[in-house]
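To begin, one chain is listed below as structure tokens, in the form predicted alone.
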Amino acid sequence: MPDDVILQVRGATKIYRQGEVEVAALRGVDLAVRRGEFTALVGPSGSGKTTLLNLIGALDRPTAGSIVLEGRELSELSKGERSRLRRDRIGFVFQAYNLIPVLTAYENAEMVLALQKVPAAERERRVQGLLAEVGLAGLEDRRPDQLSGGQQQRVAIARAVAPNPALVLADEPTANVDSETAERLLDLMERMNREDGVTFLFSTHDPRVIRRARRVVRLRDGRVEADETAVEERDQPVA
């Protein structure tokens, strides 16, 4: 695998069963992503997406193929290294923001860290940090309750990198939020690509995202119908 890809998929199969009857919700899916890519993943619903996104963050595993994250092939691990893996290389941004609603902003988006262990000099300088860059710097001490929908995404994102993770998966992340704070999101999220190097895999339907994407890959019926990269990019071809 090359050096600056960092996720490498071949073959992903899900078959689920319902009863008597198997649903194959992934047919021999391929991709590799590179660091510092900006993706979406798009098509219809049932196409997926989700699916995929759920086999790539190591919450499910696939019927057949192999999903490799940093040289990791994820079939192999542990419960427990999974488990380690989420935690510390993989950040998620979820389309129900799944904030712990008992929790601070400052204390979701310092959580992952705590359970790392970090110092906590280090923890409030990073989490500080994030929280004012996301537009936030003010409200950490307010609950998800007490914020918008638009806010609580912005902690999600802030929870998401402030582990410096090799991917953010972000599901659907612009669906439950106004045209306006879809796009300031976007805006975050693609300054945070370009200028820190954060790499992105968007799940969505939206077309504001997709717009955004550096490269966009179409899926339908679980296969890759189209693998589309933008022009200022074309000249790097995808391994």
Given for the second form:
Amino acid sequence: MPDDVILQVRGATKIYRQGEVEVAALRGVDLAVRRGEFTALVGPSGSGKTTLLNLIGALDRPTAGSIVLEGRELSELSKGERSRLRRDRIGFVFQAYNLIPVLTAYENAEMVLALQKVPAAERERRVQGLLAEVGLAGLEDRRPDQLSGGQQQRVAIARAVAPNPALVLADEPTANVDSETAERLLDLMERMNREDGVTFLFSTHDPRVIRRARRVVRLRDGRVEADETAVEERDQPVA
Amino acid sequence: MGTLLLHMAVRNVLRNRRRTAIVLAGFAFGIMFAVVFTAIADDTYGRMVELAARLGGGHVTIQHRDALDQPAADKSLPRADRIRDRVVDVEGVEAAVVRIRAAAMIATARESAGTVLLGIDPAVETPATLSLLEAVAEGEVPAAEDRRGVVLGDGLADHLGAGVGKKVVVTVTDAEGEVASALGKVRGLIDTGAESVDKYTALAGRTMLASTLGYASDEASLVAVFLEHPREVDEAVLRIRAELADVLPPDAAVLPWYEVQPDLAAYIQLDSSGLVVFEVLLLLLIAAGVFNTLLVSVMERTREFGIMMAVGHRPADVFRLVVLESVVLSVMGLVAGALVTILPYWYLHTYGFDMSSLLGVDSFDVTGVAVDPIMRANIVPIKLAIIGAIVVVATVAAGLYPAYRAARIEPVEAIRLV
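Complement to the form predicted alone: the form predicted in complex with the partner chain:
Entire complex below, previous chain first.
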């Protein structure tokens, strides 16, 4: 695997059993993501986008296939190792923001750093810097219910990138905000990608996200239907 | 991380204020009832023990080892005055007096009655060592040199038809097993309010009773020892046994009050057991409230716990968070309990509550010990600490299952919930 490929998915299959019925959410997905990519997973509901993000995010295990993040095969990790991997190497941005309601914007953004036992002074420097970067300076002490949807999603982005993860997984990040806010969020993530080298992998239906993505992977019925950079990918020996 | 978890725990507890207020109200009133009832019981038991001690045997009784089971004149304590002089120097001993106790028949020309005659040294006895002295309703206690004077309980006097100034004949079985009699004159009457005491009690000078029983000058029935801290009776008994080993006769026994007064000890044990059952029920109710609150709270926050685990918290962190919430609840509960308890405790401690109108009597007795109908609160400090500790332990225990449930949440399933 070349050095700049941080994620390698091979033949990822996920089958859910509901009683006697088996439902295949993913059917042998192959995907490689390079450091610094800004990639959108696109597809209709039920195409397997969220399932694939859950597998990549070490939240779930594939029924078959392998997922390697920074050289580590996820299915071989223990529960504790998966928790540490999520804490240290993966950032999550959810559709419904999913901030902890009893924590302030600052504390939400700081939470993962505190888990990592980053010294308080360093935490403060990084979190204050990030909140300023996402445009929330002065709102640090507000709780989620005192912030707009867009502001909450900015806090979620700050939380996701604070520990310098290898990969940020964003599941429909613009689905719950208005158009203007969605554009601002995309500006923010695009800038972080361009200036700070943060790697983003989105699942989305949103044409605004698809338009901005530098790579679009289309899923249908649990399979990769198209990959706009697939030709480039094949030209480079990533597998 | 610990600080952040603690902040989260406090805020989570305060999140649903109405629900928390209901739980805290349960804590507050549960703790108040537990403390107040324990305090009233402690005060009542303490006063009963004190009164029983001042009715005859002291907090610690030194007497012949068989005197308890076979009370007879020959079960006497030689060298009683020397023992008394030594025991007052033992740490924690406030006072000690020598007494003679004898089963006696007191007769007038009209009637006779069996009684327990207590021979005392009027020169050294005070109401602090003999409560009967403060219950002299008529006449007076015979002077030290008075070799004929007796004081009767007013119930006994009524029965005998013997008022102050009347003559009585005191008949006892002496140390040799012979019947011996002495002429006495009633100098005073006692009214303690406890019928069983007033009907069967009589006092006489120690000198008169010793000569009637045929005792040597330093021979007596017992030495009654009074302690500075009656609750430390077991330690005092051990110290007295050790420090008086050279002066105690081989057949002497050093006994705590609860062995000398087994009926009173059994009553206190039984009554306090009932109180413990009541308090356990109260604590179970508190724990059930906490369990329900935390379990509902955990179920409502399934998605939140899923998010926490998705971003890197371990299940153990989530477990710790919910347990911390139960600790926070218990601390807040203790504060609420203290706030609600202070006023009624202060009132009952300072003024007490007069039960006589509810009971319909001015006084009553338990196993021969008069009980004050005014209830007062005076808790033993260690019991306050025990109640607090039990509240915390029960609350944290009630939080363990909800914490376990929270830690078992699978993040991938939890974050699907909306």
